[in-house]
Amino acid sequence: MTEKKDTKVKKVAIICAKASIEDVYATLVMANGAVMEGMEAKVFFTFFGLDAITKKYMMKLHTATVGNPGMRMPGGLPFPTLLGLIPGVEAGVSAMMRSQMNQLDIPPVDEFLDMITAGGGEIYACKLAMDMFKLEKKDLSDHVIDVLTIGEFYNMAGGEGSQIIFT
């Protein structure tokens, strides 16, 4: 009889590399819900997407309006990416994003991160991101575990059953 090989996800590499509020949240949504099922997740934060985890801007994230093809007016009608352009549009369809959001009593960034660090998962910033950005780790929230170079997080995200996700 032939053993059933184990072939369920027990490990997640999370790499966020973007800062809008929809890359950063299916970040946050796709590492709590690996804690919250038994998972071994890691977040890596790289390039703009350590935005989210820059103490100055995490709480001040834009929606994407240029250049988003998934962009939806209300009615789910498509929403002409040139009006992207328009000062003020950015910021009032963020606003109206954050809106929804809090309707949904989807957490803030904060409490996102406290929610997965307290489930176990770990946060990690990019050693590359914050040099050419001139950061240090003090600029950082405080649920960050250490900055890493790319090679020392694959290092981390191995093993059977891990999966490394890019978003």
Second form
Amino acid sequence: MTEKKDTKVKKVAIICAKASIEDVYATLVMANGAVMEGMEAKVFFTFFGLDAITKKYMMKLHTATVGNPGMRMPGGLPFPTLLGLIPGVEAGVSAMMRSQMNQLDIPPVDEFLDMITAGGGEIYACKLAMDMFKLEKKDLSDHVIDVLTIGEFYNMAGGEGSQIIFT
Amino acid sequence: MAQKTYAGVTVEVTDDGYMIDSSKWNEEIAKEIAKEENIELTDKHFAVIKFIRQNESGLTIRKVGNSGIVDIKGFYALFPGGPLKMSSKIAGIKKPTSCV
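Instead of the form predicted on its own shown above, give the structure for the form predicted together with the partner chain, please.
The next block holds the full complex; its first chain is the one shown before.
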């Protein structure tokens, strides 16, 4: 029998490519959870994930009310997709998600980034996606350390006990 | 479950070292647990520990950061390598279950 040997996770490199509340928060919770455990955490925001670190959009993230099979009405009934098309519904649902999270002491995006960076976590933006969306470093939150290519990010993600996570 | 002797008092602790009965805790015990984690406790540490003991349920890093005693960066500096877990252990309370 081979001996089982566990290597502890020491570093996580997380890539976030989507802008919905749930995708961004999955990323933020994982990054913060890592620094809370004393691990290194590096986060790379790319494509629509850039919204989470763009000053103009970071506090206005939405959750999709159309094409989201997990979506339910309060009480648990299925949420009709057509209802999600009505103007204002997505904003209302998103506001409700944010208020529910606040009750659980899950902070808004800017404060969450404060928490992660205070614990030594590092935030990066994707150069290619920045060019695509015509964004400049000054459009991004001050939490962002640098704008990198994916290759540069990979080069930071190595070492024993390192994991790369894509959300 | 295991037993440990801190400052001449034998206490029951969980397998990962958290005291089971927080009422047996005192500052001398805290100093010895901290020593095991290579932390020398200062008045600032004790101020945080006091806050943590008073706010045991629903404790989060964010709450400690909003306590007015220490900001989050300072909290990480006081208890390096997992501040919420380490401070809870030293404060003699249960292992925190929060993800934030």
